[in-house]
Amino acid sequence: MRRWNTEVAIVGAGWSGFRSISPDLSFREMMFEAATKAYSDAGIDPRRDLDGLVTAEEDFHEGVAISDEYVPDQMGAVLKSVHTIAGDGLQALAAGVMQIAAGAGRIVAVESHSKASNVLNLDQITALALDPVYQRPLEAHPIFIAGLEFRRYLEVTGTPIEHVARVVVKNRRNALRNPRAAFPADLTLEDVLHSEPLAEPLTRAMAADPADGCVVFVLARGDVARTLTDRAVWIRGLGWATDSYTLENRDWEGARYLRQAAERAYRQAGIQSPRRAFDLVEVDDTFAYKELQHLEALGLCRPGEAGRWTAEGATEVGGELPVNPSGGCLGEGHLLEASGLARLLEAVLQLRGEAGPRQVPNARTALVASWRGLPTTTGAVAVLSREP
């Protein structure tokens, strides 16, 4: 992927949630709450400003066909453009970044939800995207995948599984300092090693558990980002990738499909050494061992090293580089497609200065990455700056 000639920014986020239920709110509620922060944060009229609308979801997790047709209402986006990425929400993001680069707009929103608790078989859902013809019939819990995988990353590098526990332990303790975490707790090893087992070795406090919640970001094209705040955190690079969608041909042990996708970030964004690149990181961490997994394809740390590095403290907020400040989706919540967002709400408001008790000090520089989950091997990673 080559670099794009046009500066993309983000001007404004807002956000709803995020909560393991929300019976209180409709998903359209929280995405006008969302919405309504986001274009006051950037300091917009959608009415007037709004250029384009991109918006990440699934039709199965709304349990409606065609359910974008129910967003530009509360987006303030109505005869507005509105393109569905049937993706993560990083997906959703590249896509309106190239619709500012391309010229088909100045100012465009992004938006993903989750109404998580709403979905009374979601992992029914889940198990519709498996092969309908060699895997589906087995009628296994889509969890196994996961099982499996982190079972295969044990053995390739020869991590420990308390290297993994560890993990959890820092994401859901640094939740305890976020006012969005649906899931903070002060836990040790042996909670995490001895609470119920999933799918061997995988243990339920290693999985994050779904949430509700919205994220809104407003991009704009460098000119009009600079004429609307003096706080725009700047996009240097994007990618995003999938490896093979069967479970007889993907890659068990190394995350190919990010590692493909942060080399093309890194192309973009004329990174050569990222391991010296960045200040802080946002990644996906659906299960405790993806975290590990992600950090090595991201090439942050050798194959085999990111659970002692975790371990040795590296990745804790004040260590070599602080890995999920947030708390991750073990401590946040699991948004479904709106994870990606909400590693990148986090990584916006660190180089904004604005995270509070758990601000990484004199933060410029951020990684973001991002996992569709289950059964994917889609992958997308944003590479951000305080400058342009």
Second form
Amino acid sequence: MRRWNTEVAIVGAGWSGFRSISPDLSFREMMFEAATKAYSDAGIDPRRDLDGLVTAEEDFHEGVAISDEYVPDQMGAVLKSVHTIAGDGLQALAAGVMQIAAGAGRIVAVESHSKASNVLNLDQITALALDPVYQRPLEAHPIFIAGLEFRRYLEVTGTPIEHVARVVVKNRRNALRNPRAAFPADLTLEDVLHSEPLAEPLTRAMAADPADGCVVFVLARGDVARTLTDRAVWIRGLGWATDSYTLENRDWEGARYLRQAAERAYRQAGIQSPRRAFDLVEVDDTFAYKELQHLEALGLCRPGEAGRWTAEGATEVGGELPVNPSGGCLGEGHLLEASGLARLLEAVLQLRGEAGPRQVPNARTALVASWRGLPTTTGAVAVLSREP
Amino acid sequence: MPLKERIPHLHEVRSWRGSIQLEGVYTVGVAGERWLQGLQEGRIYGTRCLRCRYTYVPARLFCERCLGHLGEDAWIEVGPQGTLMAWTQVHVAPDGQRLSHPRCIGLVRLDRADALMVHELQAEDRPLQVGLRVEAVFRSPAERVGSLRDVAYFRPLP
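Please could you give me the other form, the form predicted together with the partner chain, since above is the form predicted alone?
What follows is the whole complex; the chain from before opens it.
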């Protein structure tokens, strides 16, 4: 993929939550809160200035059919171009960027949310995503996929399980300095290793718990962005890919989906050596081993190196390359389809220098990578910069 | 005063409780029909793409690598022995409840196949390791119905 002819920037960001439950708010009110913050942050009047809206959501998580019809009113997007992606929020970001690049709009909002606390049987919904003929007859919780992949990761890379546990300790500690985080905690390696097993070697503490929240961004064409703000964050590269979905033929070792997505995003951004290209990384850590596997797939270190790197503190705030200063999904909570936008939100705030006590000094470039979660093989990558 | 300032108890939060009923059938298709019939006969079939040198299990009518058609001559028998690539003890049921007895699921590369198969693994007290030789154990012919579960489980070779 070549670079687009049109520059696109993030000119506004807003959010609601994140919290483990939110019985006081409807999902529409969460979206309204996040949207009004984002529009005010961008300094736009959505009824006058907004050209379109892209959202990411799944009907089964919303509990209604055709849930994409439920979105325009609380977003100020009634009678505007509305488009919903069944996928991760970063894929909605890509759709928004492409609309601007294609000339279909000057200012486009991107939204995704999670009202996971409304879903009374999230596990069973995830199980319904398994192949009805070849997997569902096993009647197994889909977490087995994470257990098998984790085992394979440890085997192939020789990573000690303590290094994986270290990811949980780091991310939940980072979350202590993040007011958005639903699950901040000060844990020890033993707490993580000895929490109850889910799908061995995966323990409960190594798996992100779902949370409620909403994230909204305002995107603008380059020339419009310059008139709106001097804090624009520029989207330099985007890529997304889906591996074979079948358990039989997918890659069990190296998150091939993310490697592919990253290659596209790097090519677009003109990045040759990703290891030295970024000041911080926000990457999917739905399961602790995924952070390590994803760092390797992103080419930030060699296969098998991410664990040692983590154990040495290189990925701490203040280390060589801070990874998930927000606390990641483990610390902030997993926002279902919105989890990629939650990663993006932290990167945007860091690049604007607005990350408060967890600010990475002088952050100018950031890498964001998401995974669509169990049992999918879809990942997306965004390269961000303070300069166009 | 139109606004309730505070709802002191969770059970006073108004909500609508519902469930989505979705009934349907999911046809297995031409290759699936034949593959499941094979299981019923106690055989595991794959289809081999000669161009990509890759054998699919369950057998498929197409190769996802070159998108070529996998016809009659692509069908070969694979397994029932294979190599354990990974395993996990699962402690939760599909509804999220904890299982009183964890179950073991294995990832197996069947001999002559490239695709990996996921199935129940019964190892008794045998220590497990990647590379362990295993075999598929079929249910008795009378119990088979043409389902993935016609293979009862995999077990380590003695």
